[in-house]
Amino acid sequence: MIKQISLFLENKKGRLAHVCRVLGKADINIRALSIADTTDFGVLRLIVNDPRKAYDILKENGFAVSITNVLAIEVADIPGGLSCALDKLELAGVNVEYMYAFIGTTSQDALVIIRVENPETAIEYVEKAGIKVVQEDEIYSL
């Protein structure tokens, strides 16, 4: 499982830039991100090279931050590759709550971050479905 940093941000000018500055000054490298917004706030999800340090630095700087377990999976980097992986997840009974792409690769395949209901159980089903789950050390070192 991978540790994901999640932040609640006010939807106003400069907030995202401030997060990036804080992380950059702490030598934290953002490897993947997703942001969803509403009129008043946004949820920023990050995969970084050092999640514990990122959490501590962001908390010290007054951000509402949490750590969530997610999975990183490899999908074929071809047309229909993601669809094929999602079909296997569906057949395995794994519900994907949300997902986003990862910058970088560990092989010729693409990497996708997925949030599922029960990550521990999902790993078993995902691997049985023939989908490679990428380990923490591989992700954080990219």
The other form holds:
Amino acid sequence: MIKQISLFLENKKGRLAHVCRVLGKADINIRALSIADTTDFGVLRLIVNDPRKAYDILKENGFAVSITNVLAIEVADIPGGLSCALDKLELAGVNVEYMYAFIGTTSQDALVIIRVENPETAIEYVEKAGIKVVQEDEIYSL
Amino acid sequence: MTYWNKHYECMPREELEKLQLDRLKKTVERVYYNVPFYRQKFQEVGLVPEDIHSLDDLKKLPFTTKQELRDNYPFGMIAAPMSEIVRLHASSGTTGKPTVVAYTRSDINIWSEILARTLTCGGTTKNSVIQIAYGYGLFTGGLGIHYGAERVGASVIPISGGNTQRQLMLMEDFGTTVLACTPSYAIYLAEALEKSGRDRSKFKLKYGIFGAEPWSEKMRSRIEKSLNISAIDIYGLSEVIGPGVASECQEKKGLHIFEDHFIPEIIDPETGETLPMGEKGELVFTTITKEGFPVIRYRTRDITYLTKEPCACGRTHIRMHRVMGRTDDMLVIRGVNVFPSQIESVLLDMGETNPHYLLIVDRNGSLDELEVQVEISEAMFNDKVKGLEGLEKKIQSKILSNLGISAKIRLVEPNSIPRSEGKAKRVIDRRNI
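How about the form predicted in complex with the partner chain, since we already have the form predicted on its own?
First the chain shown before, then all remaining chains and molecules of the complex.
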């Protein structure tokens, strides 16, 4: 299962830059990210090359951080590709809580990170629906 | 000059002090024989009621604290049989348990009397129409003033707090001449009146009786100007009796403490030593006529000083300066008492072991606003915004149900609230009162 790093950020100047500086110094490479924000705070979600190390480093630096299991799926990199994948997930009864695009690719397809309620059971349905789920070590080394 | 009870309000000091001593002796006797708590405390210092020979002997008596009242919840401090108790009031508590106070028929009578004096000080007569916009209920504000106003013979509108548009409508239609409420609500009403487009010249409002929260001279002139009234400051606390413990006269140079019922002292809050007249310290009260819930040297935690200088109004009773601060960290927000520790226990209840938080109080227009900043911990944090917003709402509704106050909750990053050595800085009060 792919480990996503999530951390709490106040909506204040320089906070995001600070996180990136901490990760950069520790030789952590950010592979994908998304920020969900409200008026007062944001939640930064990261896929990195070494989640365990990133988690420890961020914790040491005093951030509220957590690790969440997410899925990376392959989506045809053509118009309608994502729509098709989402239809399949819906048919399979998999509810997507949030998703964001991944920068690198494994093949000619695009990669999308999805967060679902029970990733352990969902993975089966996703695969049955004919969607390719990318493995953990593959993602980190991309 | 108008008095409600000239005999007592203008009593020569020598005579007044004789009366106080006589009443003090009776009160000490009453609590010694009726309240095990007081008896035990007196015995601990080897004191019997017969040891009180002069007002100076008051110093020998032990203090009573808010915590002790709480420890004796609900009826442990009552000094009369329950069959004699005709009324119970309660104030909000830090642990969910309120502080209960009880009144006999005679206590209600005394309370009405001192509020009649207070209201007379503030310009109320039997020809007045008084709108009581203090809360009615367990809070002593509404009902206390109500009984005093009826005693004076004014026409009473028991409207209670809130519902501003209706307040304005009745104020105009009923020809209200006296308004009694918290000073911040008075400002709010003034602003609402301005916005409503109602014609001020159709209003008959002349006087304001304001208390239950700290306010300043600056605020007074703002209220007086915007409502075109004369406003006085009143003081009281439910543990002593409720509103009516002290009141300004039209001189507006300090609040006369109704000394034929309450003996004030100023002490050094650190050492407990009685301070000489005129020195600033913690205000302490001993009730000398109450039956149901007398208090002996009750520590109010309010900071002020007293003066015996004669007042131009002719009243001989000691005056206290308007309350200048607190010895503890209690905040009064929209008339509600809030202790930072109450917020802390709400946060602790949410499963956190060591919550870091900061209360920021501000005044937006005329209304107090409370923001509670809470440091997020790993245990509270998850990757979903929905979950975090849910957490904010949960804290908010717990604070509302426990403290009766709505607060804005702001989650902040770990270690972002400044740590201090020793006593943590829990409150930033930005109100410019």
